[in-house]
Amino acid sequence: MKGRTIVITSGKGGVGKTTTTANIGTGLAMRGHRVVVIDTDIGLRNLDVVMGLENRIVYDLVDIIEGSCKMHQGMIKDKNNQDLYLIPAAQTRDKNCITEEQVKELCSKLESEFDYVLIDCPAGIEQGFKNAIAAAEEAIIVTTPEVSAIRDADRVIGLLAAAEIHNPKLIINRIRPGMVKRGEMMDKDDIVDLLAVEVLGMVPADDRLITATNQGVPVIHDKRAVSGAAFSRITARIDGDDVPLMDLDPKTGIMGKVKEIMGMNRGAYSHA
């Protein structure tokens, strides 16, 4: 059966997209699937560090595409799961050194061997973004409950639709329930109201996630981490399970100001 290729993107950098990719990939592998995660952020690779595999790199994505090594030589097996592999980005090359067609061709080969091919998309909407989305049929957008991040997510939704990647799913990262309750941060309904996309999951702000990331161990391995539990739910939903969203007991409070800043209103704007 053909594997699923999913691009994980954000538009804006610094929202936790790479950490999300590592945890979803790990979670799917923990559920018994064969998974490969690809870092397409050429020149600024980070996925290897988040997964604790930076010392194992010999070849990279560009080496595979250019034929400097065989596809399997460029893959790094995860330390904790034999069914999880990483294809790292090249650090000393430029994003323009590969093409959309080359990424498509590689992912087509990977789909015949893996259940899931996850593409970690670089920040921005330039050539690196175009390369990353070229092979994908599904997309997950990562945002934080901040106006700038949501504005960028809105832009990415439009670009994905133009590339015929419809119905993307949304992960809302770094939610602080206390701030939401005090009306100082947007909640899920606020964000859905603005972006008109389905929420795949919500990840609360969590110091244990920061610690795990710094240690190169995806937080989904940490059974005491609330963020790890959130990623487990997200992974289950991707895999087709009917799992409820994590209940963070949010309340609304700043929507009027946010809509004014973004220049959006419910009646005039929709991605539906």
Given for the second form:
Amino acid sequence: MKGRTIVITSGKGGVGKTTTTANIGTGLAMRGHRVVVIDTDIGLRNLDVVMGLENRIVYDLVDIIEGSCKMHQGMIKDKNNQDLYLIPAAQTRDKNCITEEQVKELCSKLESEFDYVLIDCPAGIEQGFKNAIAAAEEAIIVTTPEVSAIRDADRVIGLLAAAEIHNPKLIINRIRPGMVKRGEMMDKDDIVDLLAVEVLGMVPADDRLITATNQGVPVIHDKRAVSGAAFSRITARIDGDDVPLMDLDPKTGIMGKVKEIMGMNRGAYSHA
Amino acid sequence: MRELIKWVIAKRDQTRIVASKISARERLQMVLMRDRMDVSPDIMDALKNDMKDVMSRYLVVEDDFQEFAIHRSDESVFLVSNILVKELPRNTATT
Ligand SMILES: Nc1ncnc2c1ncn2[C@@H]1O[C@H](COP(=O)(O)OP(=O)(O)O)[C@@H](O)[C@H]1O
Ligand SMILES: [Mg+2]
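Same protein, different condition: the form predicted on its own was shown, now please give the form predicted together with the partner chain.
Next comes the full complex, this chain leading.
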């Protein structure tokens, strides 16, 4: 059976595309699928360090496309999952050195070997974006609950539609449940109202994600991390499980407040 | 007494903070409306050519529009176009 090619995009940089790609890729592999993640951010390679594979790189995406190496030589096997592979971006090349056609050709080869082909898209809407979406049949849009990120997401939704990629799914990253509760931050309903897309999941802002990333381990491996749990749920939804969305509200009540003040309420959220 | 002051400050902060989410939402609404109404130059050109084709089925018009642009007010979008009619065929005027 042919695999699914999904692009992870956003328009704006720094909202969590690479983090999302690493975690969903890992999550799908943990569920027993064969997965390849591709970093298309040529010149600004990042997915390798987020996955902790930076020391194993020999060849990259451009090498594969130009035929300087065989496809399998350019794929790096993950440390923890033998069914998870990374194709890193080229670091010292220009994004115009590959074409949309070449990306399509590579992905159609990968689709015959893998259940999932995940494409980490660069920021922006120029050639790098076009290359990243060229082969995708589905799209995941990552945003944060901020005006600029949501605006860019809207723009990208329009561009995806023009490229015949319909019904993209939205991940709202870096939500701070406490702020949402106090009305300091837009919540899911505000964002869905404005963008009119289906929400795939919400990921809270989480210190444990940062410490996991420091170590090159996707946070989905961390059983105690709320963001990791959120990514697990998102992964299950992508994979077809019917997992309902949940509120990220921190537990109310006096103990909840005390814990919040003391920074102890990590486990007190329900995960989205 | 101190409790009361604390409560008042908290309440004041809360109303100010609530406004921050609402203003984010309102600003986004406006900006998205404007972004979505933007028409690309390609589309404008195609529209212009199609309109000229349609008009020339009924009228003899100048080659180019004197004005052809999208104008916006707070709530609505207008297409404003101006073209010189060189000839009004008799049969269009009567039927
Ligand atoms: N939910 C989160 N909580 C805390 N930090 C996060 C979260 N998501 C992303 N980050 C951090 O934000 C930064 C940008 O994320 P990244 O995935 O590189 O974004 P992008 O690929 O969209 O540019 C990284 O340093 C990452 O660790
Ligand atoms: Mg990135």
